[in-house]
Structure formats: C-alpha cells, structure tokens
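The data below hold one chain only, encoded as structure tokens and taken in the form predicted on its own.
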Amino acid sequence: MSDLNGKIVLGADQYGKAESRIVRIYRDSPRHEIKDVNVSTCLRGDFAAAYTDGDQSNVLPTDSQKQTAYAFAKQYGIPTIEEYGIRLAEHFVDEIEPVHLARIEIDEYLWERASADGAPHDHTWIRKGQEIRTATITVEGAGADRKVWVVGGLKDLIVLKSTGSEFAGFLVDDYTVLEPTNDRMMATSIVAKWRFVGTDADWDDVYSQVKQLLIEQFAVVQSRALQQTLFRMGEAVLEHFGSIAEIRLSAPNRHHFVHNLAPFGLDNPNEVFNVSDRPYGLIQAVVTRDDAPPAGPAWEQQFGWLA
C-alpha cells in the first residue's frame, strides 16, 4: 500500500442547531390552536476559517439560530411546516451575509382536540399517534438565482394487513433457510419523503392526500412482495400530483411468524403470530418521473449527512 502525500485541505462543511422543540399556542380567540414542532437548522457558507484557524468572525453561534426559531414561531406562526421553514431559510441566506444555503428540517407532532362533556374542548388536546409529519426546506442564493427545495415528508406510520401478501419464487442459495408462502402478515413502519416542482401547493392538503394514497396502496394490492408495494405506493402518488417529481419510500419488515402451536396438539391456520423486530428487512425505493428536475441538495440533510 503506497502512502498519499496530497495537501490536507477542508472539504465539504455545515454546521447548525439540531432539535429545538417548539410549542405554539394561538390564543386569538376563546378556542385555543396549537403547533408542536421540532426544528432543526443548517448552515453552509463561507466558514472555512473557523475550521482551519477557529476565526470565528463569520459563525453566527447556533444558539442565534435557535433563537430566531422560536422568534419566527411568534412573529409570523406556523401556518403550516413547509411555509415557516422556507421563511427561516430565507431569513438565514437574506439576512446572514456568510450564509449562501439554508437547510430546515422539521419534524411536526400532531394533536386532536380533546372532548369534555360531549363537545370538543377549547384548549385541551391528546397527542394523535400515527405518523409524525415531516418537511426539509432548502434555500441556495439570492435574488434571481435563488432556488429552493422542498421535500414533505412522514415518518412512523405503522400499518399492518393480515393477508393479501405472498413472498414466494425468491433466489435460494446454500443458506437459504426461508419457506415460500402464498398468504402471509405483512407489517411495516413506513418512512416517505416527496420533493415538490416550486413552492406553490397547498400543503396541508397534498401530505393528507399523499398519506391516504400510501395507505390505500398497501391495503390493495395483493403483494408479491413489500418491494412492489412500495412502487406502487409512489406510483400512486406521481399519478396524482404533477406537482411532485419523486418519492422515496422506506419500510422496515416487521416480521410476523405463525407460531407452532403444534407441541400441544392445537392447529393454527395464520391466527397466533410471533413477532419480531430485530433482524429485520428493509426495503427501500425511490420511485422517479424521467423528466423530474435535478434534485439539488434537496436530499442532503442535517442527519445522516456523513453516511
């Protein structure tokens, strides 16, 4: 193995404030609204110096940047995620003369109204479940060679069918111990993430519809295997937006054994199941349209970024 003598040089850098949870009550009238966000921020610009040398005249300190966060929240609201991210994104590449891209990414956690005596309660809530909502805003540059990114996103939406999955026909090798089966459980915690063409959607709308989409998918198609439900869950959801130019989906196989009932003379026709989380199968597809605009760094976020 030869050595390499090349000149050490920084690369690629960012630097941010990861997780700054905010909760934004709107007190305008007797029926209280809430926002339960949680934010990060990311910075890319001219910050070579407070690497190679710890100059750190050009850093705005990331606690100015969790600050502004929770400022932004009172001063303009969350309307909705994608809204209040591409405003903090632009308020950092505007107002932050280093900064040259901005990078949001927003985690939302969604309540219900509480009900008390029959009728829903006007300020008491119970933290809905599901799925937590997710945005990445990406802001690169000013005035007209400003672009920006937005991906909307959920995370954690465990969904589960009972039949109307098969996995059979698969490669066997030495060590493949794996039986074939016609009519299996198929469970998964759903990971999807879709970037937008422009900025003008109605959001609240498109993530209801995106998730109704996702979920109709895995309950009808009859699965041959999770690799094709999920094409068909982006397929769904690139017929029905234009205004989406992909989709990347992530599903973890939660598996679900038919346990040998056998040992004590009982048969179990796929009613008494073993679950398993670890190891498991995961699963992943970008699902694409052939003239989808180039991505950007849309998908370079905070976390994960040295993956």
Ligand SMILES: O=c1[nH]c(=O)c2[nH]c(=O)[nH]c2[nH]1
Second form
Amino acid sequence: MSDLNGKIVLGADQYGKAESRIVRIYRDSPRHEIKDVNVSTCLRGDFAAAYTDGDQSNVLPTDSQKQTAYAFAKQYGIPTIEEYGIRLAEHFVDEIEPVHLARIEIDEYLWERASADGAPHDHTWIRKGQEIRTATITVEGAGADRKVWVVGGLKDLIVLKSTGSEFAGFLVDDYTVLEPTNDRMMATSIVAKWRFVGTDADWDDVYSQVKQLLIEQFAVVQSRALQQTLFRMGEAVLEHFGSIAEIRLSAPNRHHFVHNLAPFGLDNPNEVFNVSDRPYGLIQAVVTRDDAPPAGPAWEQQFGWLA
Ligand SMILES: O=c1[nH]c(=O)c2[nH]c(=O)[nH]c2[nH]1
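Next block: the form predicted in complex with the ligand, after the form predicted on its own:
What follows is the entire complex, opening with the chain shown before.
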C-alpha cells in the first residue's frame, strides 16, 4: 500500500436537528383534532468555515431549527405533513442566507378517535397500531431557480396472506436446501416511498389511495415471489397516479415455516407455522417511469447519510 499525501479538504457537509417530537392539537371547537409528528431538519449551504475554522457566524443553531418547527406547528398548523414540510423547507432556504438546500423528514403517527357512550369522543384517541406515514421534502435554490421535491410514503405496514404465494423454479446450487413450493404463507412489513412530479397534490387523498393500492396488489396477485409482488404494487401506483414519477419499495420477507408435526402423527397442511423473525429476506425495488423528471437530491438520506 502506498502513502497518500494530497491536501486534506472538507468534503460534503450538512447539519440539522433530528427528531423533534411535536403534537399539535386543534382546539378551536369542542371537537379537537390531533397531529402527532417527528420532524427532522437538515441544512446544506455555506457552512464550511464552521468545520474548518470553528466559525459559527453562518450557523443557524440546530436549536433554532427545532424552535421553528414548533412555532410553525402553531402558526400554520400541520394540515398535512407534506404542506408543513414544504413551508418549513422554503422558510430555511428563503430566510436564512447561507442555506442553499433544506430537507425536512417527517414521520406521522396516526391516531383514531375513540368512542365513548356509543359516539365518537371529542378529545380522546387511540393510537393506530398500523403504519407510520412519512414525507421528505427537499427545497433547493431561490426565485426562478427554486426546485422542490416531495416524497410521500409509509413504513411498518404489516401484511400477511395465508395462500396465493409461491416460490419455485429458483436457481439451485450446492448449498440450496430450500424446497420449492406453490402454496406458502407470505408476510412482510412494507416500506414505500413515492416521489411526486409536482407540489400541489391532494396529499391525504393520494396517501390513502396509494396505501389501498399496495394492500390490494399484495392481496390479489398470485405471487410467484415477493419480488414480483413488489413490482406489481409499484406498477399499480404509477398506473393510477400520473402525478407520481417513481416509487421505491422495501419489504422484509418474514418467513413462516410449516412446523413439523409428524413426530406426533399429525398432518400439517399449512396450518401451524414457525415464525422466524431473524434472518429475513430483504427485497427492494425502484419502480419508475422512463420519462420521470430527474430525482436530484430527493432520495439522499438525511441522518442515515454516513450509515
Ligand atoms: O419471495 C421470495 N423471494 C426470494 O428471493 C426468496 N428466497 C428465499 O429463500 N425465499 C424467497 N422468497
């Protein structure tokens, strides 16, 4: 190995405040509403001197970024996480001189109204055990050069089907012991992120329809593998929404193995399973249009950057 002796320089840098937990209650009428979010902000721009010289003159404290997130929740509310994220990202780029790019990542925890005495209750909710809604908004540049990317999404959507799934015809090598099957259990926890073409969708409506399309495809496709199911999910979303340029899907295959009940003289035709949560097959795919506009920095990871 030879020694390197080039000049040492600062590479890419970014900074922000991770995971501000904000609950916003709307209490303008007796029937309250709730938004429960986890907001991360991340800024890029003219910050090199902070790293190389310890000069903070361009550095908007991460605490101020957090305070802005709370203040905006009061002033503008959180009508949808996409709208709130766009407003926050545009604020940092427009009002904070050294900022060239702002990225806001938001997780939304969903609540459903509780019922009491046979009626929906005004100010009590039950946390939905299901998926987490996500959004990532990236804003770059000002004025006519302004670019905005909105990625909607969900994670932790856990689904299972007890038949309608196969895995056969696979490549067999010296280490292959898996038996092919034409009838198996399929279960996974879906992560999906979809990139919008523009910035003015009906965010809530798209969200619920995309979720429903994903679930429907999982249910109705006679799956030859999780890979095929993922592609069909992505295809269904892009066929339905011209306003979505691409969708990225990730699904851990939560294997369910038919348990051997032969020692007890019992048949087991796909009725009793041993659920193996580790290890799991991790299947991922990007489904896109061949005319999708450039993704720019839309998919760049925030605090997973160096992971
Ligand atoms: O849907 C599946 N895809 C795979 O690639 C795979 N590999 C495996 O062992 N089981 C499965 N199932």
